[in-house]
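Given as C-alpha cells, the chain that follows is alone and in the form predicted alone.
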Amino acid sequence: MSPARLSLASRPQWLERVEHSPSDRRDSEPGVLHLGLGAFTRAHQAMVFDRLLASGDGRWGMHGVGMRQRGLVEALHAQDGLYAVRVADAAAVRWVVPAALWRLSVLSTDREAVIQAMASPALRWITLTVTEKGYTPELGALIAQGLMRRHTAGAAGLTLASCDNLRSNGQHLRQLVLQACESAKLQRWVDVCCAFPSSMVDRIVPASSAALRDQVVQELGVVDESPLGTEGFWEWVIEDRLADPSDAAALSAVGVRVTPDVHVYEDAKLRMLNGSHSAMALIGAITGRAFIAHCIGHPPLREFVRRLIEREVAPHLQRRDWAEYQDALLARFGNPHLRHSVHQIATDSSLKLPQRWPPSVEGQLRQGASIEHHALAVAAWLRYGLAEDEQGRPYDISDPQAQWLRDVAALQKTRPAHSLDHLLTRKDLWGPLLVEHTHWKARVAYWHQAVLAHGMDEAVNRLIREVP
C-alpha cells in the first residue's frame, strides 16, 4: 500500500516523528502575503511565522503567492500547505513541519485574487522574496494597485519587507512602488501609513531532491512533493521600520534581531557569507566539485576562504562579533548534510559580484592592504566562463549576461590581455576606482595567469605560499 501524502488529515502518521506539533487552525484571514514562494522562503520566513503562530499569535498566517509555480503552488495546495524541513547541522538532524501557509494563489493565473488579497483587513505585512533581479516596474505595479485597492477601502497600511540579498532592499522596494503609484494621494498615503524596512536574511537553502523526498518516505512515513533540507543556523534581521510598532516585540521574542542598524549585518553577510560563497562557487564548478562542502572540505580552498574573510573583508566591517561569525561560516559551510551546489551558488553571478567584492578590494586598496584573494576570485569567475571544468565536463553557465561572459572568456587562451580587458573596464560590474585602478588590475592579470598556467588548485596553493 503506497504511503499517504503529507497533509493535515495523515497528521496521525507524521505527528511523532516530527520536532513539534505544528498549529492546524485557520480561523482567520492570512495576516502575511509573501510574494516568491519558494525554497528559502519556505525555510526561512515561514518558519518564523510558524512559531509565532504556534506562541498563540494567530495573525501571521501566510497567504503564499507563486509568481509562475503553478507545479510547486499546486502540490502545497494538494498537501494543506505543509510540507517537511530536514534541519541538520553536525548536533542533530531533526524534521519540522512548518503550517504558516494557509493559503496559495499563482500570480501569473490568480492575479486579480492576489490584488484583492492586498486590500484584506485582516492583512498586516506584505513580504517578498524576488532576488537582486526581481525589482522591476512590473513588481511595483503590482504591489501599488493592491495598495491602490487597500486605501480605497479604507484598510490601515502594511509593512512591506523585502527577505533577500539585495543591500538596502526596504529602500529599493519603496522606492519602486513609490513610482508605481498612480496618484500624488497614494504616494502620500504610502509614504505616511506603509513601511518599508530593510533587511538581512541569513540561512543557507539547497534545492530540493528526489534523494530528499525519498528520505521523507522513510523518516515520516508520507509523501512530500516539496520538501527542504536546510542547516540549524538562521538570521533574520530587520530595521526597526514598523507599521505596527509592536511587530518588533513579537518578532524579538522567536529570535529576529529588530534594530536600525540593519546594513552593518547587511554588509557583513554580503561580503563574509555571499562574497566567499561565490568565490568558493566559481572555483568548485571549475575543478569540478560539486557542492560547497566538497570546496570548504579541500584544506587549501578552506585557508583561502578563511583568509579572504580575515584579511580582506573583516577590516572593513563594522560587525563586532565577525569572528564568530566566520566560525559559523566555515562550519555551515562543511555541513555534510547540505548539498549545496556550487552551479546554484554561481547563478547571477554579473548581478551579485558587484555588491559583494568591490567594496572590500576598495577598502584595502585604500588602505594599501592586500588584495590578492579577491584579485584571484576574479580570474576564477573569467575562467568560469569557458563553461568546462578542468576535466573537460561542460555546465551551464546561468546569468542575464551569460552569453557575453563566454565571449569574453573564449579569449583568455589565445590573448588574455584582450579577455582581462574586457572585463575588467566594465564599470558597472567593478565601479569607477576598479576600473582605473593599474595594481588592481595587475593583480587580476597575475592570478589569471597562474589559473591558465597551473590550474585552478595550484594557482590556490601559490596563494597561500606566495602571500604572508
Contents of the next structure:
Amino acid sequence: MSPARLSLASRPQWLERVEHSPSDRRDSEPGVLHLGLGAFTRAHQAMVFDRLLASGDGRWGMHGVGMRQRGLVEALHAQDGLYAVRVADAAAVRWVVPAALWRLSVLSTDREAVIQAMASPALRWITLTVTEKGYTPELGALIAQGLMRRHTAGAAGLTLASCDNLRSNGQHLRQLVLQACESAKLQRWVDVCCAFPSSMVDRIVPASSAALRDQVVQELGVVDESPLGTEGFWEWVIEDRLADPSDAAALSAVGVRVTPDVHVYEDAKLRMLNGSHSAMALIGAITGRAFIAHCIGHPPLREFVRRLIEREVAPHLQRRDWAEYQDALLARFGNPHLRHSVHQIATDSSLKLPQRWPPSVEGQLRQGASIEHHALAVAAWLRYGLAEDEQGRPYDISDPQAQWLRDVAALQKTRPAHSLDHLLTRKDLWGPLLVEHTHWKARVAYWHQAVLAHGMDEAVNRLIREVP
Ligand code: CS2
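Cool, the form predicted alone is there; where's the form predicted together with D-mannonic acid (CS2)?
Every component of the complex follows; first up is the chain already shown.
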C-alpha cells in the first residue's frame, strides 16, 4: 500500500515521529495574512506563529498567499496546510510539522479573496516575503485596496511587516502603500492606525528537493509534496513599532527580539551573511561548486569569507556581538545537512548586491582601509555573467537584468576595460561614491584580470597571499 499523504487525517501515523506535536485547533479566523508564501516563510515566521498557537494564543493562524505558485498552494491544500520541516545541524536532527497555515490562496486567481481577507476583523498582521523585486507599485496598490476596504468596514489598524532582505524594509513598504492610497483620508488612517516595523529575519532555508521528499516517506511514513530542510538557528528582530503594542510581549516570549535598534541587526545580517553568501554563490557558480557547504569546505574560500567579514564588513557594524554571529555563521555555512544551491542565492544578484556590498566598501574607503575582498567579489560577478563555469558547463542566470549582465560580460575577454567600465559606472548598483572612485575601480580591474588569467580559485589564493 502506498503511504498516506501528510494531513490532519493521517496524524496518528506521523505524530509520534515529529518532535513538536502541532495543534489542530482552527476555531478562529486567521490573524495573519502572509504575502509571498515560499520556502523561507514556511520555515521561519510560520514556525514562530506555530509556537504562539501552541502556547494557546489562537490569534496567529496564517492565511498564506502564493503570488504565483499555484502548485505549492495546491499541494499544501491537499495537506491541510501541513508540511514537514527537517531541522538539522551539528547539534541535532529533528522533524517538526508546523500547523500555522490555516488558509491558502494564489494571488493571480484569488485576488478578491485576498483583498477581502485584509478587511477581516480578526486580521491583525500582514507579513511579506515577496523578494527584493516584489516591491512594485502593484504590490502597493493591492495592499492599499485591502486597507481601503478595511477602513470602510470600520476594522482596527494592522501591523504590516516586511520580512525581505532590504534595509529599512518597513519604511520602504510604508512609502509604497501610502503612495498607492487613493484618498488623503485613507492615507491619514494608514498613517495613524497602521504600523510598518522594519525587521530582520534570518534562517537558511534551501528550496525543497526530491531527496527530502524521499526522506519524509522513509522517516515519517507519509507523503509530503513540499517538505523543507533548515538549520536550528533562527533570528527575527523586529522594530518596536506595532499596531498593538502588547504583541511585543507575545513575540518576545517565543524568542523574537523586539527592539528600537533594528538597523543594527539588519546591517550586520545583510552585509555579513547575505554579503558573503552572494560572494560564495558567484564564486561557486564559476568554479562549479554546487552548494554553499562545498564553497566553505574549500579552505582558501573559507579564509576569504572570514577575512571579508572580519576586515571589510565588521569595522562598520554596530551589532556588538558580531564576532559570535560570525563564528556561528561560518558553522552555519558549513552545515552538511543543508544543500543550499549557489545558483539559488545568485538569483537576482542585480537587486541583492546593492544592499550587501557597497555599504562596507564605502565604509572602508572613507577610512582608507582595504577593499580587496569586495573588489574580487565584484570581479566574480562579471565573470559569472559569462553563464558558464570554468569547466565550460553552461548555467542559467535568473535575474531581471540577466540580458544586460550577459551583454556586458561578453565584452570582458576582448575588451575587459570596456566591460568593467559598463559594470562599475552604474550608480543605481554601486552608489555615487564608488562610481567615481578610481582606486576602487583599479582594484576591481586588478582582480578581474587575475580571475581571467589564472582562474577563480587561483585569484582567491593570490588575494590571501598578497593581502597580508
Ligand atoms: C540568501 C538568503 O538567497 C539569498 O540571497 O542570501 O536567502 C539567506 O539564505 C537568508 O537571508 C538567510 O537568513
